[in-house]
Structures are given as structure tokens and as C-alpha cells.
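Here's a solo chain for you in C-alpha cells, the form predicted on its own.
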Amino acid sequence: MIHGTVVGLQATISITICRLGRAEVEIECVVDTGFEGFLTLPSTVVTDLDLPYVAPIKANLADNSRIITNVHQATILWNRAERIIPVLAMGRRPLIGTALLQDYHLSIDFCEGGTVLVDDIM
């Protein structure tokens, strides 16, 4: 089970980025159920983490505009297991998308300090 907290009416969850031979890094992310990808990180964070580059892709934004952004690869700890996922280098804050939540149950108590839970679907 993954625990998070509601901050400023945004559901947040911390994820751990695993780096070969280096210390793990924990990053607080906002859960964005309108984002169908796995994870976005600001370009500066992707650079700081030295995440491997995969390819450019066209991405659709909430205002229906299209941009080209870079995809990188990251190994994260998710529900006590390592997962290799694509990471879009874009935006100002880290976002968790619905691809990472696929096959999990998400529950959120929408109040300041409320509980965010991500758990296996029974």
C-alpha cells in the first residue's frame, strides 16, 4: 500500500527514484487523473537525476495543444517493487498519471491533510 497526503487540495504521493550505484531520491508528486502517462518530472530534475534518454514524443496538453517533449527512463520503487517506467521531461512539478495507477485502487480524502491511498485491487 502506498500512502500520501492531500496538500492544498492536491493528492500527493512520494515516489522513490532508484539510481544505479547512487543514493535513491524521493520526490513528492501530484496525482493527476487527467494525465494518461506514468510520470512527468521537470527537465531540471531529469537532468539532475541523469535519467537515460529514450526518444522525443508528441504530447497532448490539457488545452488540446501539442508539444514535443523528451522521454527518459527511470527505475522507481512502487508498492515495494522496482518498476522501470517512461518519464516525460516537462512541466513545473512532478505528476503521477493513470498509467502508473493502472490495476490499483486510489482513494483520496479531499481535505487539507487528508489521506491518499493506492493499493492493489482486490
Contents of the next structure:
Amino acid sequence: MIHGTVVGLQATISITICRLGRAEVEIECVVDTGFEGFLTLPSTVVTDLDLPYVAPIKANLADNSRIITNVHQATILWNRAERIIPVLAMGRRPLIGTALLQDYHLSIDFCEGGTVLVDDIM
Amino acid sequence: MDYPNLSREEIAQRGEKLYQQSIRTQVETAENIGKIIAINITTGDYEIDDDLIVACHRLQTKQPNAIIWTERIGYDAVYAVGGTLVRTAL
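Please move on to the form predicted in complex with its partner chain, as the form predicted on its own is already shown.
Shown next: the complete complex, the earlier chain at its head.
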């Protein structure tokens, strides 16, 4: 079970990034159900965390534009298990997408300080 | 993997051209629609998998210096970030 909080009408969850031989890093992310990938992080954070480069990809944005952005890989702790996921280096605010929520149940109490819960599908 | 010497725009341009002209018709089958293809833009070799990281790693294992471009087979982009993936395959 993964817990988060609603802040300013945005559902937020903290993601733990695992780094070989170095301290884990927690990053607060916004749950974005319009994003079909796993995770976005600002380029500066990707550089600071030294996440390995994988390849560039095309991504379609909400304004119908298409961008080329770099994918890096990260090992994260998700529901107490390590997962290796692609991370898009873009934007200013870290986003969690639906690929990470696939096969989980998401519930949100949409009020300030409300509970965000990611759990197994019953 | 280290950053390649080419810019991501140059990789995209070469990768898209290679995919559209030489690879697309071979791989755009019903069972592959929606999967990720990782293409070595220098050799034209490729790997297909549901998982982008797995496809890229499999290609790099065989060709460690591969400069990789990726596509989602049958769609116009790999991910939608607020937008929509448009299906391009029939």
C-alpha cells in the first residue's frame, strides 16, 4: 500500500529512488492520469541523481504538440519492491503516470490534506 | 549508457526515417501493435518488447555502442504526456 496526500487539489505521492552504494532519495510527485508513462523528472534532477541515459523518444503533449525527450532509467521502490522504470527528463514538476499505476487501485479524497491511496485491486 | 555524440533531434530524424522506410512494414503485425521497438540507428538492428528498458538493454547487450531510437509500434509516439497517442496502423 502506498500513501500520499492532496496538496492544492493535486494528488501527490513520494517516490523513493534507489541508488547503488548511495543514499536513497525521496521525491514528491503529482499523480497525472493523463500521462501514460511511468515517471517524469526535471532534467536537473535527472542530472543530479546521475540516472543512466537510455534513448530519446517522441511524446505527445496536451496541446497536440510532439516533443523529443530523453529517457533515463531509475530503480525505484514501489509498494516495497524495487522496479526499474523509464524516466522522461522533462518538465518542472515530477509526475507519476498510469504505467506505474497499472494493475493497482487508486483512490483520492479530493480535499486539502486528503488521502491518496494506491493499493492492490480487490 | 553514455550520451551519444548526435543530438536527440538527429537521432530522432535518422531513427524515424529508418523505421518508416525499412522496418515498419516488417514489424507492424497484430501481435506487435503497442509494443516498443528499440532500433540501432547505425546498423538497423532492433529489439521488440512490452518494456522499453528491456528492449533497449537487449539491444545494448548485443551491440554495446548502439545509438538507440525507440518507437511504439502502430502509434505516433511512445508516450502521451497529457495528450493522446494516435494509432497509425490499420
